[in-house]
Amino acid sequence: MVVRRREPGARARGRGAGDPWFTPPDAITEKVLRWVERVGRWGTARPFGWPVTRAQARSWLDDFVGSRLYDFGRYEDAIRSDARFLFHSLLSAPLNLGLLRPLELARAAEDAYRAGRVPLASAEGFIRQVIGWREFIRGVYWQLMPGLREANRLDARRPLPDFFWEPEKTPMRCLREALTSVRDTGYTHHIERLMVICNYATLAGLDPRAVSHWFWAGFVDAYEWVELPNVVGMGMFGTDAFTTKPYVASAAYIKRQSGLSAKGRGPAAAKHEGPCARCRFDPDRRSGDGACPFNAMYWDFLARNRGWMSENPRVRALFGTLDRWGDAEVAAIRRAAEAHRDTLVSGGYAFAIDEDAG
């Protein structure tokens, strides 16, 4: 990873997203990296550029506020194949390590807004994620433990598919790119965590505890207090203690966040697009050859859980769509969902986490 120095206030616009200030490892970090490479069983230790000191973390904060916060609000939910980091801060790792303080981040964003350097949507969106959601999740963890570890409201029991460890084994491009990013960098941003990885895990019926352990093992910013409520609670609806509906979506959502427009699909459209543009699956098809598995699994999920979900005013209207399609089309969709789940192979990887050790 290359250190990129910029003048204070220099913005990333015109140069493209995904240009954070990575920090070369110092002597102590190099020693740790060599140890990790000896004992590690999955993932990669290098390249490594995360901040490990208070001074480095402050430099990352200054760099984000000066160069990427301006565009954060507009693009925070976007998914791009050609920009892994977009305009995100990448500050969750030093923040969760204690190298930065939540209020420190919030005030830095507020100061930039009051000085007229960033728009309100970017400052507010960033502050809300830090002291709105992150600090709320800290309270949720302590309120719901220890039962949160076993929460499984949907009674999902399927083990993790092997492609969580070897992303090349899934043909679904959005999922493959997100899982590859975790394996190779220990990071993906929040939409890929929630609406690609956890969305897929929920629709496929994966065990929430197993998914939680994978997040804990794979992400550079993961501690149980922050990943467990986000994964099991919000991401997979293992409990309804603080979320009002499952956060599930069809391929239409991922297509929209990928920036795929009327230009269509294929190499020409994919030059600066998200994963849907070059995926072998069509995000507009629900069943049949080439249909995106997200679509069939999404509508199958609604059909399977219609009893209790139809009582929820936030999702009730969706069942009218199912009814308009008719029994034959719904049956075809459900067969397609089951056929996809039948392709999932598990058992090639085994790992254990001592949940009380940390």
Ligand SMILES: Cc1cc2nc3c(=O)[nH]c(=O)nc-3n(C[C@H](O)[C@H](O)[C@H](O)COP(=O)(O)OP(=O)(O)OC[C@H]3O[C@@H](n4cnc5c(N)ncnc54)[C@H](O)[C@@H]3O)c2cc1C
The other form holds:
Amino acid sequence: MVVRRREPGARARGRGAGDPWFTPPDAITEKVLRWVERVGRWGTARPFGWPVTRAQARSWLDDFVGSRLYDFGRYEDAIRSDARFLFHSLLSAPLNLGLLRPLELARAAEDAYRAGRVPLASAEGFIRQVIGWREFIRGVYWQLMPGLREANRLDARRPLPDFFWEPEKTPMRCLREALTSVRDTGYTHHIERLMVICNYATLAGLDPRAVSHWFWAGFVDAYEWVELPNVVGMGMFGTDAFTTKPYVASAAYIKRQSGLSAKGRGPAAAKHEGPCARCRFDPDRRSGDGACPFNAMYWDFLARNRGWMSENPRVRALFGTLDRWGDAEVAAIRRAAEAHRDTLVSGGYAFAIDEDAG
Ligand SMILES: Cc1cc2nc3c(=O)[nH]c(=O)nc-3n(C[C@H](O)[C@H](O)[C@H](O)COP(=O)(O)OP(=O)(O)OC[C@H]3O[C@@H](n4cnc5c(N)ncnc54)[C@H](O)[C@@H]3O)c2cc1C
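Give me the form predicted together with the named molecule now, not the form predicted alone.
All chains and molecules follow, beginning with the one already shown.
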């Protein structure tokens, strides 16, 4: 049986979009939940609403195609504080568990497009994620293992800050919301994983293996074959084997995705609030009081890695900006980045992850 639970403010254009299905636990799931509550050391087991049977997974797929796929393409990169799931499918866990087949998802999206129920950009965008990215990532895993576990191209060694486990401890709203979502639901969507959590982790110089272990502990869809290439490869540039540059960005990117962007203009975007809106940090300031730490850390990252990054035609132009600012401003930015990193506290949590446990 499935029940509908509405996400506040997530409806767009009267289509009921953004209302994922939540499945009440059956007797077996209930038993497992009790066990998890007994032995679990972090995270919240309840409320639990993920699909655990083939029939439930099919309902989730039908619900996604019928209500949220329409707006998937338009809002897939958006970040909102009041709509945690936006128009995403939430199907990675049932897919990874084998309750759904990738081709089944692609066909369902194609059929909806051919029937005129969803726009091409949404059907194509979704199909590309499933049979493009997902399959590609699987190939990457087999290609790069076993070395991928230890890959650390940037030689980043900083331990995981405690606020990854206790999100209330970070004052950065975008980060706090994404980390809280992981702790409480086992989920955040792609852009929060990549451009909030991993962006921060890369800029702060966190150890990719520690970050990978945290992802493993936190996400409902985490399996090594898909988690590791995404976190260590795509998210943290631990290897350049399949991305040509690090996925790093300043606060300007997060502000754009969390506000009214070209992609997100429209009724749904106007109704929702992004994390920059009421953050205590200013995304438009690079240093000084109240400046968003993403800015100083981003430009500091570029300055630190200038040697090899300035050879890269995809990012070379950014160094012209640094040069225009002059030494004094760059020095201030770098001091601000260092000051932020000095605030990070680690060591309050020690979880042993057995990477060979399955
Ligand atoms: C740092 C980081 C860590 C990630 N860790 C995981 C993980 O542990 N397990 C996991 O399944 N996915 C992972 N992903 C990929 C992707 O973010 C999730 O599959 C997606 O957010 C799951 O939510 P959804 O089902 O609502 O996805 P949607 O946005 O609805 O996308 C549809 C489907 O496309 C597939 N997909 C899209 N992008 C990717 C990708 N880069 N790699 C693999 N599949 C993709 C997924 O199966 C997903 O269900 C990670 C991405 C990043 C950047």
